[in-house]
Amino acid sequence: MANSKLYKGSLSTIILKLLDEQGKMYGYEITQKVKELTKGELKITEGALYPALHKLEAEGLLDVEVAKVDNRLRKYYKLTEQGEKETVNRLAELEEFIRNMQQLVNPKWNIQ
């Protein structure tokens, strides 16, 4: 997608949703999963991903688990209990936003 600015406000929700589905993931794995799911249309950069992950961790929504993989330390992120609840809230907000945008962009569709 040429205008990834549209996605920036949704990045934390995207991360929370993926972690809710996958259990735990490391940063590169998150970027690749988004790329795969969007057929390459959305590419999350490290410069956007890691500040978002750190912010979610600081908010108490993510736990970090460090594991040694191939003689390297890898950080795995997973949802806290609070993170699971917040994921539900943010997804509901995003769905409402999408419905409202659809009404503005194409009122004929009238999605309920």
Second form
Amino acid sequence: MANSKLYKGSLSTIILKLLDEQGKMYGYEITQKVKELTKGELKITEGALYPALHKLEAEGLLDVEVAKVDNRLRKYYKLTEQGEKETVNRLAELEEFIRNMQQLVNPKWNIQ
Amino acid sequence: MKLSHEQVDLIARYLESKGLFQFDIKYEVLDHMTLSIENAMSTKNMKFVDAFDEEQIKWKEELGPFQSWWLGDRIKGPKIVLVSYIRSIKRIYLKTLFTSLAVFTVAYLFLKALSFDQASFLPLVGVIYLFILVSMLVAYFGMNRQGVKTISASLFRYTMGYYGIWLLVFNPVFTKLYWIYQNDQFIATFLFIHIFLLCFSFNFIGLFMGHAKVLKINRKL
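Could you switch over to the form predicted together with the partner chain, since the one displayed so far is the form predicted alone?
Below: every chain and molecule of the assembly, starting with the one above.
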């Protein structure tokens, strides 16, 4: 991950946001989508992704669905009802964080 | 470009050579690696062998050996599996501790208020412990017979050993430890220990159900 320490705390929020938009996704799809949206700037490593996904699943924020594709199994993740509520909370928190950082670091920045 | 059945099998055997036998994590990693290799072969025009080598480097840390004091020296394996164990074990112990404290507080005050003789309960506690031990052994052999390894089954086996020993050590049917000390402090300590052990037993139901859930997924293959 580019500047991994800056992004580390936001990974679960990124995952929740993507699943909120896309409905259901599998692990590899999530890494590719993030890479596509950030034009290759942000690459989620396998070591960061799967522990985050499993933790969110254990917390009850994600549900899983397993499908057979090309003679192997694929695990899809989707938000639970609790996950949908938590996504809203975390996005609001992240927005607040960005605003505060903007004030602290450079009030001239304007993040739309 | 889709990989052949033999190529996917090769990846699966590689994962097993790294100690990744637990079906619930293995199929997810296998799918990810397969897709990543297929992508590398299509977009970078790589041969399977080179793409597979590249993928192995990406997964080196997650599939590399790992140890933690949470699991002791006995448990070794790939990081991705052990991190999953540690997360589950922490959750199990913390949940049990908080539940036990809550139940202990209520039980202690209740028994004190009624001036109940706890010693009269002990034979029943001893029988319950024996029932739990037998049930755990039946569940353990049942899970083993199915031949599918899962995170839940591994955790069940790992935790059962230590828990079984505590059930025997503190079983009032076998030990007369309780009878030696009759002061309030020791009675409270033993009451907490019994409540903790009883609360802990419920985790095995969760682990057994977790294993059963993965078995259902395995049948899709």
